[in-house]
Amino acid sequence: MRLRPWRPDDADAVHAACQDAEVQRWTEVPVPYLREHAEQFVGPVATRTWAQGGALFAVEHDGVLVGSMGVHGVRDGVAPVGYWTVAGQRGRGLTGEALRVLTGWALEQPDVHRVELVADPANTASCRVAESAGLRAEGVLRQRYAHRGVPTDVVLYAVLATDPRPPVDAR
């Protein structure tokens, strides 16, 4: 498993993974999910991540796209992070190592001490990849997004620079 830079002829498998209907669930992809937006996506929108004091990884493993991972700006010493998942990849634990990867990379740079994600609380999922990556549930925050215009709970989770981290899987 390794992160590695979005490149340009990434889009056709970012198109391919946003078509799935549990990406367009959970996250703030648009809907529908044209080819443009993944060619913008692995570009521009990767680019400016970049410029911006963030980064946008994708996931590989043994060569095949697993997912996306990013650290979504630096405030206050407080990374934001998100990640979604290809398909047929989830439950072999890779989003959860990539995670603890991209934590671990974050934490290490100067300007951060504290890693967040938020997740619905519906979404178990999610809920089981920031445990499995030592990201600690703090409590729920009420109707703190509107996810596409509807205000919606989200739970959060944060890991600090110096808490303990789960050791890496070795697979």
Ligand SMILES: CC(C)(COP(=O)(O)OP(=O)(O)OC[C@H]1O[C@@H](n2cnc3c(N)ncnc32)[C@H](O)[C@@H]1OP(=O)(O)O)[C@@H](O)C(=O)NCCC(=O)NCCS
Contents of the next structure:
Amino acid sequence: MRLRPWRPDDADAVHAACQDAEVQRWTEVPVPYLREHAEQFVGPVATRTWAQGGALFAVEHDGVLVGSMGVHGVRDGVAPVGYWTVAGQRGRGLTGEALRVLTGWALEQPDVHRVELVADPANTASCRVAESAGLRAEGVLRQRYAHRGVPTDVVLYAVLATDPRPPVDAR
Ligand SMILES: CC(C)(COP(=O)(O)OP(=O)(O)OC[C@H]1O[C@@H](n2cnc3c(N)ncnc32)[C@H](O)[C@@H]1OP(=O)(O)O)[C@@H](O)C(=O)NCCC(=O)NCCS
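Complement to the form predicted on its own: the form predicted in complex with the named molecule:
Starting with the chain above, the whole complex follows.
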């Protein structure tokens, strides 16, 4: 398992991964997802994310791209995370492991004391990933975000630097 910066030659793989209906249903990727969106993501979007105090990583396992793990801007010591996983790589525990790695790394940053995730309560897979990485559900925020223009409930998950966390090498 390796989290590394995105590279321009990842654009094809990102373009293919983001055609997936689940990625388009549960994340904010543009629909339709065009090749230029992928080029932006691995280039200027990644650069801007880092410049704004966030992080955007490609997740690799045995040299194969598994998915994306990101921190989208740190504010007040809170690091909001987001992720998607290539459809053919799901169901192997790799995303939970990658989120444990990302969470551990984020909580080691001097300005971060809390990592949080918002997920649609109907997104069972993402809720399980959050729990497997040690994030706890803190409650449902009703119609808190507009997802593709529709007010949507979310579960707020979080882990504090002082909370117990599953070890990265638990599996
Ligand atoms: C959510 C997503 C990242 C999960 O990836 P994944 O690689 O299948 O997750 P993992 O294999 O690491 O599974 C982690 C845990 O979730 C469970 N899980 C995974 N998919 C599940 C599902 N559909 N239903 C129930 N549990 C599920 C696993 O059993 C595992 O549980 P465990 O730790 O108790 O063994 C993937 O489905 C995805 O990319 N979805 C579209 C994008 C998305 O929803 N992003 C998150 C937005 S908040």
